[in-house]
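Quick heads-up: it's one chain on its own, the form predicted alone, in structure tokens.
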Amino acid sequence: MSSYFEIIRAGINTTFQDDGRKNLYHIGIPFSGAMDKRNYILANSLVGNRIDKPVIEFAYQGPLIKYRGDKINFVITGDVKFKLIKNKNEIDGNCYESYTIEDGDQIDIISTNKSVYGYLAISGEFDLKFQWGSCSINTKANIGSNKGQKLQSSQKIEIQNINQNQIKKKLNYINTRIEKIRVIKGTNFDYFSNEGKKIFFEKEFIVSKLSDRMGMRLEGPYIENIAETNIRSEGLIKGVIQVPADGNPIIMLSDHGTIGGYPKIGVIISADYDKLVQLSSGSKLKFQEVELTDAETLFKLYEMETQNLISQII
């Protein structure tokens, strides 16, 4: 008996992500993978996967899903909204705790709540084509799995290797938002006035409507450069905030591009990425300025919660 998702109801922006691409810039790839990493670890721990396998990221309103096959745990992680539908009994699911679903069961994935990303691991593998060692979906390039295409209604997804071992797992887990978002100075923090650095550190930005997977744009006061509003094009790398010539940032993600020409004024923390990309449109933050050995330290100590949460899951 073959074991599949059908796609009932695709929702806004459901694709496959793994852990990325890595090594790949000089080629115009970027890093691509799950957004929200450390959700998605704790993901693929809950289901006894290993840390890295693919699973379905969703933003806003994720997918209605009917299951077909052998029976098969699940598990959704981040601030998520789901119901799991059988014999057309509805149960509240939780975050961070494994369910079994059987042949005909449906997951309905209503909503994020005041966030962005949430997370669907099963106790299998789907079966995917990867490319240049990653599954993950980049829709603007039409890279990877799904020939590079959001998930559709009525698609199916086929799932093999389904692990034997189904025992349910749960984590006490809740997800918190920092007050400041932290970062180091960029490659041209220097092109902008006093005035605009103060601006940048000390003022309040809201999340605009223009956000994806590619960049995050910010509103709020004008920060002046005093330099160039446009350079010559550079390397980006993830997390990067950007200053047009509008003197609103925009802050690279994910699947952002790899070269660009307006000057960098910081880059966001490894530590705070997490958070950052939870951020829905009109949400405020303020930036707050450590140094690169803080930084090191803070990813560390990010890296050791991770495993933290990973041990505490039963």
Second form
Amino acid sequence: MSSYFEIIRAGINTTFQDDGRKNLYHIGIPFSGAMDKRNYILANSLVGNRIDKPVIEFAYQGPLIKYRGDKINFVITGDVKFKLIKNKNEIDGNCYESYTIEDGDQIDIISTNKSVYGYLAISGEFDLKFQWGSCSINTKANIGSNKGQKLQSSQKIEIQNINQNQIKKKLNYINTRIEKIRVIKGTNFDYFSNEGKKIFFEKEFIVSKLSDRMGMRLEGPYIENIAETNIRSEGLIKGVIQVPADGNPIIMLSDHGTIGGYPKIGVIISADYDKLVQLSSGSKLKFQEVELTDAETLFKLYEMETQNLISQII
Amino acid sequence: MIKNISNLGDAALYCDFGKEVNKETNSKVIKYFKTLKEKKVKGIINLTPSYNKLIISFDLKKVNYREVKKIVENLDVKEIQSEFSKKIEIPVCCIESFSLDIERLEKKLSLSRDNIYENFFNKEYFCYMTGFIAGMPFLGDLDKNMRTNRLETPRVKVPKGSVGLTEQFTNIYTFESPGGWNIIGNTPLEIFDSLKIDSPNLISPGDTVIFKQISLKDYKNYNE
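Since the structure above is the form predicted alone, I would like to see how the form predicted in complex with its partner chain looks, so please show that one next.
Below is the entire complex, every chain and molecule, led by the chain shown above.
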């Protein structure tokens, strides 16, 4: 019997994501991939998959899914409120704990709690088309599986290669939230006035509604530019904080345009990227300066922590 | 050849080739880009050449800034072989409904539309970089009398295939996209084809481009 997910309600921005695409910036194709890498890796680990397998990523409100087929395990990671519906019995689900579902069961991913992204992984494989070695959907460029579009209501997603030896797994972990984001000074840091620099590192900024997988817009006190508000267009990477003429910072996220022409005041350190993307609209954040060598150490620690979490799965 | 190398965050090198934006500076950027691309250096995951910069991003799990910087500083940069760079002809139709900003250009440049087209089609252009959206080429240089600013208010949707002008550059919108360039015409040619996995973009940095004006009839017949 064939196994599949039937999407009853698609959610706000539900896509397939994996580790992303490499070596394509020079032709204008961004990295994409799961926004919160740690939760992506944990999702795969908790259903016994290789850590780079495709998962379903959702933002704010997730999908309502009806399952058809043979027994399968699934897990949800992040900070997510969801229910499992079995024969009209509703069970409140816990993140980081895998559950077994069978024919006719439903998963209702109601919403993320004070965060943006959550992940759904299964102990099997979604039947997806890969583009440049990745299933990751970039809805702005229509690249990736599902014709580069977010999941739609009433569509079916075929599932194959269900793991026959699946066991339920669990991890005791609470997805913490941070509001202090560490940055390294950007290549145009000196374009900004002393007052502007001070504001950048001392004042609070608020995550705007106009944030998505491409970028996070911030609102806050005006950051004064005393040199040029435009630079020659040049490459961008994820985590770069650009400040256009209006003085409001924009942080480049995983689906960002590959080239940009606004001054770069800073770059988010790699260790804080997963936490940054989880700041929902309306959240407050502050920037803190760190040096390159400290950023490198912090990233090593962050990676060790992730490995530790994987080893704590029971 | 690189004037200065610094770090862009903790996982990228920012290579500055100098302030000048011209073919000579850009050729140096492209040489480094092509050499590094061919060399397949461990840990490097993306290379982004632009007018006068090259950004090299790497996997911080595998390498760090100092290691990659050392590799770049000691790189044996090759001359670009002629087969690396192509000459490409792009057909462009300039009827009114494609030439969205021709009136604006006439005013801004104080030239008649015939003069504008004649000047535009009578030149070879050099591809400085591709990107922003997938496959979009940034070509130059326009003659001095053909240079003007972006639209004051960018369009929400620029049609796919549109050919735009801004300052010393001309570009091609490979997808429908927001944008503020002055649109002079439209090409029926597919500039970016995601089904061509190995080389989805028709035009690469270092290539030469010439535009050829075509009629609406030729435009319509182009893909048949």
